[in-house]
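A single chain comes next, written as structure tokens; it is the form predicted alone.
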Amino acid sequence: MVNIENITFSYSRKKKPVLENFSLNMGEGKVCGLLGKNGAGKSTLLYLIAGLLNPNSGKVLYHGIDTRQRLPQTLNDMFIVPEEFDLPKVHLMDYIKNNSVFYPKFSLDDMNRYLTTFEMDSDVNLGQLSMGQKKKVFMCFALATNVSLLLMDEPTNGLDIPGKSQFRKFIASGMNDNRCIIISTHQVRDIDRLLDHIVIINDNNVLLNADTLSITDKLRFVNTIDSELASKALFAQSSIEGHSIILPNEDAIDSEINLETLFGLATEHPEIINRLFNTQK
């Protein structure tokens, strides 16, 4: 679905490129979390994806075609949830009647579902919401125009407690099987048990590019009191538990993936993540 073949991208020629040489691939069907540091390009990415930033060198395509054409074909089957946005001051109603048009799979009838998700009603003016429901509001709507591809970055920023519980419920009722969701994300506990795919990005490198079924097959999360236990991982942190560990998953047992130990795995020991799981460069 998503190709990205070798870019090079900088905001000014004096800069060093936030991206260089950089190539990734995503396929369709799966709710992927984007994770990597503070300044890893997550956030460019997506931009680059969407095609409103252009590679210096490289392209990105996005089913075989180069989305800095821009083209109608493209642009309305893809949307993007920025961080930070700026809704008119207009009824939620108007809003839909004048932007739907771009975007020919839009339902209202799934529009009106996902913020009875949020506990929103449709009759309400976006200048008058808090940053909180401007959120709710807008990612409905981008999920109501089931584009193939919805980009959102950050997009828990802002919620409240119920917010991001919602937010998971919201997700998952919007997800098929010809739909990829990519959410680049500093807070992994809100969206953990959403994924099903996991791209970890650092340094220009794909540290790991792999499903969630691929990962607790070979890997082990473990939360224990036993340092003997914790002396023998792959990686372990400290947790209220007392040790938040990776194992080597040799007896086949099931556990679920935490996230924080699973992203200080790869970026402290990419040697390891590369040999389980041949990850792209």
Second form
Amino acid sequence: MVNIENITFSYSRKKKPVLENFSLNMGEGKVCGLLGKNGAGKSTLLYLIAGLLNPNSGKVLYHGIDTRQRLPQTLNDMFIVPEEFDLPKVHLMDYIKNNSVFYPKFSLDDMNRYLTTFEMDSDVNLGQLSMGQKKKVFMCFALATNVSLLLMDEPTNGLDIPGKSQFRKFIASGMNDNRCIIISTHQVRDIDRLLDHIVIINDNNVLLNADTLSITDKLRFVNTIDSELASKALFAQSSIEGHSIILPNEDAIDSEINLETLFGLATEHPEIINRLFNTQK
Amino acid sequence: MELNFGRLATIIKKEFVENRKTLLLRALLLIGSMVILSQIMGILHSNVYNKEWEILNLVESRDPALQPMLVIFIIGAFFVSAFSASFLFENMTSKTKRLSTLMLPASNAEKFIARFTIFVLGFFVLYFVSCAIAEFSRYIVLQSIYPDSPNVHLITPSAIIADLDIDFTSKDWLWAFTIFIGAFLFNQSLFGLGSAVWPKNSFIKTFGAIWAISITYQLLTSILIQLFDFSDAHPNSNLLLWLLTGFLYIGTIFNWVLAYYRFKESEIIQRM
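Mind sharing the form predicted in complex with the partner chain? What's above is the form predicted alone.
In what comes next, the whole complex appears, and the chain from above leads the way.
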């Protein structure tokens, strides 16, 4: 669905490239988490996928079409929810009327359903909403367009506490086999149970590019107070409750992924991840 | 270059609906300014409407404010068209605005033409409407103040043509008209291009750039004149007119094409 082929990108000639010879493929039917440190190039990567930035070399193909061309048939099948965005100061129904026509698969029923998930009313003026409410409305519109590729940059930033759990429900209800949702975030606890696929990038490398099933097949995530067990772990992170550790899953025991610990393992011991998942640079 | 007229109409409608307050405010500002200027013209010629008519029994077949009004309308057209064209890419002034514009599912040509239609073509309609409203307001106010004056006339296009006493078949007039229109379009296109290069504070920056280029050109010309003796040069005036006309019209097209390509290559983050 999305093929990133040997992309090199830098913000200026003098600066080190944010991404260099970077390649990645993403398929349909997955909620993909894009994780990385500050400045790793997560937002840049999303902009490159959407065709909003021009790579110095390489290309991004979406269904075989170079996204940099920004063709209507590509743009009407993808949507980006950035961290910051502008909404016109008009009534929500006017906004829907004027913008939905550009998206052939837009569904008003879905829009209303998603608004209900976020406990939002459709009879509102966008100029009178708080930033968090605007984000909810914008995300509802994004999902209601029924585009095949939805890119979200820090989607839970600015959401209130109920909003974060509503967000998980919202994404789960809008997901289908033909759609790919890429979520870039630091707020890993907001999305950890949503993800089907995890991509961790750091220093220009894809440290991990694997689906959650294969991760839990090979790794076991455990919270323990047993320091001896922690010392045998592939990676351990101390917390007030003890240790969050990752063990090799030799006994095929199911566990829930702890994204923070997984991120720690990937960034501090990339060789282990590479050995287990055969990640290519 | 993909162009779908249905989608183009939808973009124009979206632009109008989502920016209606700003556009309406600007339209009202233009109409208001033109009305004030026309009223000032009426006040400045008040002696002809009342006193001189009574003392000298002066009867004019055309309104005495016709020529000053015409000058104002022409200068205003140059100024306001440049101002309007400099709003062409105001939807690219910030990262969030650029994202909304660039991600809209339409071709670059459609997005460009939609803005061009509103801020360049739409300007003409608005400007003519503003001039008509300004002139009607001047006429109505003067009629109510000087109901008996025979010198208060409505300035119509036919009155302007009659006053200018133009021979439409004359070659000189045709040249003058062609160059005038060319200069107007070239001026407007410069500010359109300026908007593509500097979306923020475009009018001031473009004006500054034109001023700097003009000063440089004048300096270079004066240096060349001092260095070389041009006293024996007898330029072909007809050739010069053709060159000037060609420069203005080809320059206009060049500026708009360049503005389009500048927009087409835009990115969400302006890189160095």
